[in-house]
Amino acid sequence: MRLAHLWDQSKCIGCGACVAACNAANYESTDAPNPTWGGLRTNILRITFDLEAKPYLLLVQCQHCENAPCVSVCPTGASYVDGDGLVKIKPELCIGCKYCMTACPYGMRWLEPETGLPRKCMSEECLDRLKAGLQPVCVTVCPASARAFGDLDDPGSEVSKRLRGGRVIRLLANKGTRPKYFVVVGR
């Protein structure tokens, strides 16, 4: 099993529902700032490029890399790739050294000031949803169906179907991390 996220940039309307839902589900709708990224406490980073003639939006989150640098640098084994293919954190093993934050080429971990520990996609609420057979909240709330989640090894999964039907990129693919966050950029 290799669970993966897909974001279809060509369908996204930029409403921010995924970001707000992540904040609500995983961080109790706190308005406390994310001290690492700024903005809301969420596991999705919204990057807007103001190119005047054609604004550009990029939604980035943990790539759940198959060759995850955050896992290889972790001195305690707190960061690991689970049997479902997701990169996860065991908080009880984390010593807050921040090596994982430095190693991630995507900058997709952020530091929770109250605990001094890194946070990332997926947080507890979304992991509980997966155990219950549900989709992550960002996928569920998207009004444009721009998001999908599923098993790359299952040809019938929504992710697999959509990967066959679109032009897809992986962010920073040249880093050798084998990210499992796919961005559909066209048909």
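None of the values given here were measured: they were computed from a predicted structure. Superpose the two forms; the largest set of C-alphas matching within 1.5 Å is the rigid core. Residue numbers count along the first chain shown, from 1. Only residues modelled in both forms are compared. First, how it differs from the form predicted in complex with the partner chain.
- After superposing on the rigid core, the one stretch of 3 or more consecutive residues whose C-alphas move by 2 Å or more between these two forms is 52 to 54.
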Second form
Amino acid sequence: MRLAHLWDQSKCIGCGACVAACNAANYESTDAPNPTWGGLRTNILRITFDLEAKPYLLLVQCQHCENAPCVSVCPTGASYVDGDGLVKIKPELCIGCKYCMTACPYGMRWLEPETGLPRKCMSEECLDRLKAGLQPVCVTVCPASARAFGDLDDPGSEVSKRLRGGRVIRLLANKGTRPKYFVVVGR
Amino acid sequence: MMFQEIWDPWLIGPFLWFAGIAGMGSVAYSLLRLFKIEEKLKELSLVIFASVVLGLVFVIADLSRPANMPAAILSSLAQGIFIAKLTESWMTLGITLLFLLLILSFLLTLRHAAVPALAKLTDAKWYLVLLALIGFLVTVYSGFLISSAPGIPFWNTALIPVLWVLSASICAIAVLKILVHSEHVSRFLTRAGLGLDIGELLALVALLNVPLYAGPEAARASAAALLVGPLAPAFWLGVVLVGVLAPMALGFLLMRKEDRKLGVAAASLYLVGALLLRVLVIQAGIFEPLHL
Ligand code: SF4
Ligand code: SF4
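Please give the corresponding structure for the form predicted in complex with the partner chain, as opposed to the form predicted alone shown earlier.
Below, the chain from earlier opens the complete complex, with every other chain and molecule after it.
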């Protein structure tokens, strides 16, 4: 099983519902600051490009890399790849060395000051939703169906279907991380 | 441009500096004893032990979950993960090496300060070889630790471990230079220090020059920040002038005629520059910008 996220840039209307929903579901709607990224405590980073010719938006989150540097550098095994292909954290094993944070080429981990834990997609609430057979909250709330989540090994999964139909980019693919966050940029 | 704020430069920088002093200091201790140069070995053993302890204090101060560290490491060990991780994570290897150096240097200090009977153990050839090996590995590991963090392209260079070994070797020479009074040994230290200083200058030029021409965007930005950007004053003054050129000039003077005061001055300047070098390399880290 290789669970993966997909975000369709060509469908996204930039409403930020996924960002807000992540904050609500995983971080109890707190308005406490995110000291690493600035802004809200959420696992989705919103990057806006103010290019004069063509302004655009990028929503990024943990790529659940198949060759995840955050996992290999972690000294205690707190960061690990689970059997479902998702990269997860065991808080009880984490010493807070932040090596995973400097190792992630995407900068997709942020530090929660109260617990000292590196946080990232997917947090507990979304993982619980998966166990209950539900989709991650960002996928559920997206009004434009710009998001999908599913198993790459299942040709019938929503992610697999959309990957077949779209022009897809993987971020920093040259880093050798084999990211599983797919950005659809057109058809 | 946004510098990484994940590892605090003033905590991880000093940690790397102390690790280097302890690491190459241990190599120096072993060499001195093996070559039967007995001067100031007690003081050197204290410097090594204190450096390991201070290094640990600084690195633990940067942890965001220090209280969880003992339980997490024990649990990882119990589950067999820690052992498996030794082949994969420089941090796992580093924790192990630092722990070993802590024990080895503690016994060394004890032998000199309180329990002379320990000499039987710590003066044994195998012990000295082990001490030198672990010391060298601590220095090397502290370089690979940085260069193996793929999030920061400026650090991803084979030059950092090499630079760290060169710089830490000069640090150990500087410590000895301050401790030792014998002119004969001082003269040797001046010569060795000068040679390594020239090597370090070359490595430093390469560290900054290569990313400027061929680096990823973020590595180029880091090099530019050090050379002409916000970190340039500290870099040129602290690292290049105080840490490399001034001690080198003094080294040439000392080659003509050994002078204790000048020697101590050159050594102190070098040590300050080496600390700043590590702080600035950590500070200059920048993540690769994301775009389509
Ligand atoms: S995106 Fe970063 S945090 Fe997520 S799996 Fe890859 S390296 Fe790890
Ligand atoms: S901060 Fe925690 S999860 Fe990250 S590398 Fe260190 S121990 Fe592993």
